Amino acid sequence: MSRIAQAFEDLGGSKEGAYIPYVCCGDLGTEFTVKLVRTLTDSGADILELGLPFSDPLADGPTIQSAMVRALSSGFRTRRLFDTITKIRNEGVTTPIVVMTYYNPIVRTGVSEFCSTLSTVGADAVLAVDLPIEESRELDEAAADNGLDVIRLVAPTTDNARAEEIMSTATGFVYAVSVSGVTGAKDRLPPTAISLLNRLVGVDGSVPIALGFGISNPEQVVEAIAAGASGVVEGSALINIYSESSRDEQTLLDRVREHSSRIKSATKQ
């Protein structure tokens, strides 16, 4: 059993959903990334999603795009991702790590090398957001060879037959996209999120389902868990908190801690 699968099993036993915060690696510097991860895990994060900055992030909205631009402008490149995960593990963080990326950096690194290095530094899964299942065989095999889960996306526009196919090939968990479009914090869950969860929950042989794209407050989390989600992914709302340049670093981290603690508390049934 992978660490991600174990995390969901443990949470299910205690009737909790998973809190999965997204962190854009290298935004405001690698050392800040490590501090941010430490803050999130101390606040109850169950799984971490580390985003690899990419120059053409088509699935991401303005907030995450801006974070990626800041990271890339400071010189962050794929190799620094591996160094960052090493630093996180050296800090004593044992929380499962999912690396979210577009497929181009994987191909440029070499699929086998990318997965092998991820495994070596202590990552647990890879999510290539722009890679359809029809073209994912090479990544699937390399990930399996290195003990990595492959996380897949299901969107409101995905029909039932394809959703079942995606869920049958995913490992770790399935990332349910709440809306058609890009990432970005929202005040409430759209109807498409609930209808998607209703379609996915109970699919035979399915892995846990984590809802993302728009999560920003405890009320959304409660609604998502009640609708059958096994967890939630939050990204843009966190970036909005820590990217207020007028605040000192510790104040920003304290605000992240307060916010993420509230989100995690909302996952408890």
The other form holds:
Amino acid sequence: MSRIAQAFEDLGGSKEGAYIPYVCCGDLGTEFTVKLVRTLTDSGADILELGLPFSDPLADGPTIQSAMVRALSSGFRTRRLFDTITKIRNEGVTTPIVVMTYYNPIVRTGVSEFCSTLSTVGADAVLAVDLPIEESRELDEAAADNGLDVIRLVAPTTDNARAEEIMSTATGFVYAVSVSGVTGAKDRLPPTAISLLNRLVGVDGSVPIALGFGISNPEQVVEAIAAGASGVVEGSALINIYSESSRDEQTLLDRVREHSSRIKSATKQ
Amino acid sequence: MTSMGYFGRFGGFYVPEVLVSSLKNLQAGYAELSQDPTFKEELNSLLSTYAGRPTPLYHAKRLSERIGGAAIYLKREDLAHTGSHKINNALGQALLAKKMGKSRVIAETGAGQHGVATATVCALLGLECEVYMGETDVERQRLNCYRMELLGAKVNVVRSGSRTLKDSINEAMRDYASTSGHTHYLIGSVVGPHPYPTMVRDFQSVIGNEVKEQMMSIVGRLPEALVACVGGGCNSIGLFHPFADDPGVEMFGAEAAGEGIACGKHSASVVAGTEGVLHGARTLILQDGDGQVSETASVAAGLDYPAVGPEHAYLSGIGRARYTAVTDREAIAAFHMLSETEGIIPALESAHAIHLAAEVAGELGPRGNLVVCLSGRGDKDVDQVAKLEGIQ
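Moving on from the form predicted on its own, kindly provide the form predicted in complex with the partner chain as a structure.
Now the complete complex, all chains and molecules, led by this one.
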């Protein structure tokens, strides 16, 4: 059983949802990334999504785009992602890590080399946002060879037959996209999120479902878990917390800690 | 699940899950309508009565003499309605969108020619229209920007990334992700995920099909060579594709070398690119060693794009078409040469093809015939060239 599957199983035993924060690696520097990760794991993050920035993030809204631009213009590249994961593991963080990116940086490194390096540095899974199941074979094989899970997406526009196909070949968990659109914090869960979760819960598949895109407050988390999600992914909202202020680093991290602890508490219903 | 829309190893369907169902609907809609005789009839009727097709194939005698090689024929896409070949694809896709029940059309534009063509057909068919255009392009193509607004379209200025064509495509895709129920994304070139590279090629193939007939009736044989500029690569594919199975016809693509390949400020994806995945397709891309897409440069906004249609990557790979990069300086010289010898001011994009055509014509010698696609007219560029030359 993969560490991700184990994490969901353990949480399921205590009837908790998984809190899965997304971190845009390299934003405000790699040292900040490591500190941010420590803060998130201290506040109860169950799985970490580490984003490798891409120059053309067409599934992302302005918040994550800006974070990626900041990271890339500071020179953050694939090698530094691997180094950052190594650092995180050296600090004793054992939380499962999903590397989330677009397919091109993976292709450019070499799909097989990318996966084997991820495995070596201690990542657990890979997610390529622009890789639908039709094109996923090469990544699936390389990931399987290296003991990595491949996280797949389902969207409100995914019909039931396709959702079943996606879930039947997914490993780790399935990432349910709450809205037909791009990433970005919202105050409420859109109706599409609930109807998607209701549909997916009825689909025959064994992997847990995590809801993401637009998550920013505990009320949404309670609602998502009540509708059948086994976890929530939060990205843009976190970036908003640490990037909108000119406060010192410790203040920013304290704010993240306070916010994330509230989100984590909301997963325990 | 099998993958679709491949040209050899290039092409495919690399899109976020949220776009999959709309693109599959589009694939199905296009597959059905492209076989429907009434759709073809309606499109052909608009192409002739509205867009002014067939466009002439013109023997540029003075240009040919100046160069002293093969006879050069210009395929006059600059004479099509809106001033470029972009109308061919815009009409086809807008008609398709209308038949599929879409009420809104979005598009990206670089030079503004595709934006103008899209705004035009939307006015014609009564469709709501929004065009994404990079801030950098808006500055250098103000006239086209205003033209779109005159035609009733809304121009959304894109300020993300490099603020040029690639970023406009990103923004249009983001829009499409949340609006695809009632919106059609009218991509302007043979780029993007399946079915776009195939569909746009089919709509642009009217160029090559006409050339074939016109050469047979004017000269009595097929040309030895075809030349066209390549940004995303739609006028070139439109010219090349109908000759795919005519081995005696060589194909030459002119990419933008900008200030020079060596200095890195260019847009020559086939000549200097590496394999990757961008905007839904596996193709040749200008990128760094980590797969981050490079910023590109060209005096011609319509060529300023860091990738190329996957079919070009394929044609280059199998050696069926050859690609050469033409510098800004060479293109501007060709811009002058055509204006002076033939009284035709070409678009800066097409001027790249004119430069390459001159080289190829020299190699072919006086007994050869060559067709170059004059993809657009140069009115939009006169201001820019005048500024570059210190006239204004």
